[in-house]
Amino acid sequence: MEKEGTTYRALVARELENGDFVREIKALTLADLPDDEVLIKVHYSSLNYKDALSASGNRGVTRRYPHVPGIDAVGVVVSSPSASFRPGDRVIASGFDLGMNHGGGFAEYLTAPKEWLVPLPEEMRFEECMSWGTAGFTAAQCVAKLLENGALPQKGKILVTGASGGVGSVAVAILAKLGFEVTAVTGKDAGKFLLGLGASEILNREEFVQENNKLLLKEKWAGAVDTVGGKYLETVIKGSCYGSTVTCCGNAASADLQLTVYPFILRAVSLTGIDSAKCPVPVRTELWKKMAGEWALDQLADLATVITLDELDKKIGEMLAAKVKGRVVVKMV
């Protein structure tokens, strides 16, 4: 593919001179893409919150202005340096530094490393794995991890935290669908839709932490998957059964964690981080095959909602006022 003089359409966040940021799709060339990384032409990508950040000028995600973000992407290779990426190989372009502080998937082209590039599985189509995508990947890491540690739908509950986003859909979706009985904790209108994707029970998120002074609740949960935590995230850990794990994949509602040590050293509660920046690329495959295979999910359909590039505007600016349930995908063909 001659790159010369070749454009592509992008959505690109800038900063105004007053420091405001504003973000607008724009023609960008082709040959300013570095030559020693694969070239991908994007078929897909999907709206994360960490997405939503760097849109909006958050230096904790994205350093230098102009970007484009996108953390994940799926596609064709157009070129490649490496003998590992062929063209016309269907990859998936997703963690790393993708998106963050090098141009990521909201583009009709971008180019990477080849070491951020994972096969996509033959059975999985492209729209399919960008309505997982890295919410999607996060979630299914979090069920890795509670089935590593040794939880069974019959040692009791799982709770899931900020159910109704788009790492907490899919986690629930996964864990009903391996048996386990889910409770959901949400602060939206969701609870048909929860019920729809498998939780048997659904919590409002402000009754939920009510209790939240007393140093150790009622165990109720045999494991959880928190997306939000801040004193949710304590509430949880506060209320899990002895020997549980709890996984812990984002701070929405806050970085902060004020606990005592008792739910460790009475109850030997785990609580596991989960990344999905700089997971090994062999996990990465592992999991992506899972989700291809064992765990796909009837519900990504109604899981995920796909919109065009031109419309990615104004969703962005929903997920920040969490006004968004479940998955956005992004079309770019």
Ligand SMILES: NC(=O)c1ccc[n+]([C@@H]2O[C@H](COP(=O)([O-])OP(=O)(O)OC[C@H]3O[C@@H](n4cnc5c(N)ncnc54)[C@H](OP(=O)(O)O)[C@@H]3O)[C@@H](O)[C@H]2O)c1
The other form holds:
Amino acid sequence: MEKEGTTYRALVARELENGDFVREIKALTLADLPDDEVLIKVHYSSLNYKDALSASGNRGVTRRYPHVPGIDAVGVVVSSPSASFRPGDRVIASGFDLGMNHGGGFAEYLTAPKEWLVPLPEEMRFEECMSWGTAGFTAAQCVAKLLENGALPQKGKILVTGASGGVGSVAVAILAKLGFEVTAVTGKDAGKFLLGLGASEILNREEFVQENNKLLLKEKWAGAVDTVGGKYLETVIKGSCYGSTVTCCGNAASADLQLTVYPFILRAVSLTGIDSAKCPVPVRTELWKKMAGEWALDQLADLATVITLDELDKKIGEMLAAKVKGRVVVKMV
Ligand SMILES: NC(=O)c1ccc[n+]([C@@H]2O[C@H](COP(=O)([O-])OP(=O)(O)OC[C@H]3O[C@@H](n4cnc5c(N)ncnc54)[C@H](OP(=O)(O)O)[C@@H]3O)[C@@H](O)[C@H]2O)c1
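Just the form predicted alone so far, so send over the form predicted together with the ligand.
Below is the entire complex, every chain and molecule, led by the chain shown above.
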């Protein structure tokens, strides 16, 4: 492929002199991308919460601007310095520093070190892959951890917070598929959406935290996927059943956690952290295969909104205002 002079479109976030951040679609030059990484023609990317932070100038996520966000993408290898990937291979690029301090997936082309790539499972379509995206992959990690720690449908209800968001909605759908009774906590008018994904009970998030002033609450949850942190996670842990596991992957509400040790020493509750970015490639590859196979979701199409690169700026604003339901997929070709 002729790289010299070839341009491609990308969403670029940059800082203005007054310290504000703007996002624009720009034509970038392919020749400026590093030669020692795998060059990928992006077919789809997706919008994750971290992208919204990166795209709006959050230096905890992205230190240097101008920057192309996008922590995940799926596409086809154009050229590769490594024998592990050959032109024409279908690959998923996600995690590590992609879209954070390395140019990301909100572009028609990206490069990435081969260590950040996994093969796209044969049975998975490009759009399906990014309907899961990093949020869905993280939801799958949370569910895998609950199962590893002994969660079973007959043991009781599983609670999901931030349930209408990317991670939450996919977690609801996987758990329902596996036969769990799922209680979804949401701040939106998302009952119909969540029941459609398989939730059996919907709780309003402000009502959910009303009883939070006690050290322990009635044992209700046989497991939980928390995506929001703060007082919501506190309430989840205090109301978790003896021997259950709570996975913690996000802080959409708050990074704080104010608790006593009682849920842990009197009820043997386990609080388990989940990280997708540095998840080792062999684990990543196996989980993607499971998502393409036995955990494949019929509801993915209902769960995802497909947009173009030109529509992304607006969606980023909506995500920061917690107005997005489900997943947002960005179609590049
Ligand atoms: N550990 C990892 O590797 C990893 C990977 C992916 C994501 N994450 C993190 O997981 C979290 C969720 O990500 P996402 O992609 O699902 O984001 P998202 O699509 O924006 O969903 C977040 C959801 O959280 C709820 N929420 C938002 N603001 C809130 C607030 N102030 N108080 C209470 N609830 C609030 C909303 O759901 P409701 O309206 O339904 O309540 C919102 O839809 C983020 O913190 C993200 O950074 C971590």
